[in-house]
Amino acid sequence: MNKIPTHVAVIMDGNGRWAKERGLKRSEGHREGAKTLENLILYAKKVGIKVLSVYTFSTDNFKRSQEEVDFLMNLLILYFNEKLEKVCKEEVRVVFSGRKEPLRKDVLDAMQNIMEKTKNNTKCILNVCFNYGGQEEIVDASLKIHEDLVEHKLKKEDLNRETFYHYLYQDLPPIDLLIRTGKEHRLSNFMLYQAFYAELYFVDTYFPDFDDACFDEALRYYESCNRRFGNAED
């Protein structure tokens, strides 16, 4: 492919439905989705994607059953404890976007551990959006800006849509390609500020079945897009 996006974001939807259609518990769908995510990270790095953002748990997901919430928290801890060595070997830096409250201490400790262990890795950034909401991120960024304005750390005239990025959970480049699996066609409060000019790719495939071939289809779609950013048609 001649045109590879710098920043790809993925709404990993359909784990629960994948399991239900197979007569399995929802937790089995999440477990299978974690395996797919591991392959996705490695393939993204292989093709030259510099930033991969993944929607793993939203602020609204706390509305789910306590059993499912606890399973997802434990899965994150298990996943990064088991995969840490491979992540380091592949030179992937892991960062997290989202609110810390009301996450458990053991979850926060696991997040801090993998960020610390991978902070010097330079080949690819994995941005894990956990306890994340796009509107919440914009609100939190606005509160930080207010504090800096009050404390004279920021001048009003220096605030623009580029400097606003510095106040988001992570200062990453804009999203080039946003993929959503699992048949739904909506953003679901995911990286709203960063996706302002993203190419949107919706696919019916449930996330556990989203393999390298599916990813290639999304990348081919991106390659076919004429990205004008408001400019006139050539």
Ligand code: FPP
The other form holds:
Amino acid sequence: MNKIPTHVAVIMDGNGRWAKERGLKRSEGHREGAKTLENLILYAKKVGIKVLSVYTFSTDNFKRSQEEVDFLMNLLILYFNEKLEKVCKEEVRVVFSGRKEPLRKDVLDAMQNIMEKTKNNTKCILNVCFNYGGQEEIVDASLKIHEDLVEHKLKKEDLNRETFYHYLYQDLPPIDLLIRTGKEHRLSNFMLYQAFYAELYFVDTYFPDFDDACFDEALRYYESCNRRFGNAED
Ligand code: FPP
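I have the form predicted alone already, so could you send the form predicted together with the named molecule?
Full complex below, order starting with the chain above.
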């Protein structure tokens, strides 16, 4: 492929419907989605993507049943304690975006642990959005900016759309390609600031079935995009 996006973000939707269609519990869909995510990380690294952001749990997902919330929290711990270290080896650095409150201590510890273990890896960044909301991120950034202005750590004239990134949960490049699986065509409060010029790719496939061939299709779509960033055609 000639044109590889630097930052790819994925809304991994459809785990529940994947499970329902097979007469399984929703949790089975998440378990299968976790396997797909493992593969996605390896594939993204292989094709040279520098940043992969994934939506694993939104602030609004706390509205789900306690059973499902607990399952996803425990899956995160299992995933980061056992699986991801192997997947990341020496190449992928794991960072998190989202609010700490009201996450359990064992979840926060698992997050801290994998961040620490992978902090010197440089080939690719995996940005795990967990207990994440895009509007919440902008509000939290605004509060930090207010603090820095009051404490004279930031001058009003130095704040612009580029420097605003320093105040987000992670200071990452803007999203080039945003993929959403699972039939819906919406952003669902995901990385609203960083997606400002992202190419949007919606695919009907439920996330557990999103394999390398599906990812290639998304990358081919990106390659075909004429990105003008507000400029006029020649
Ligand atoms: C959306 O599908 C998916 C989620 C809310 C969770 C995504 C989680 C994974 C892909 C597994 C990896 C997770 C961790 C914590 C490492 P949905 O449940 O909304 O599906 P539906 O729209 O079909 O109901």
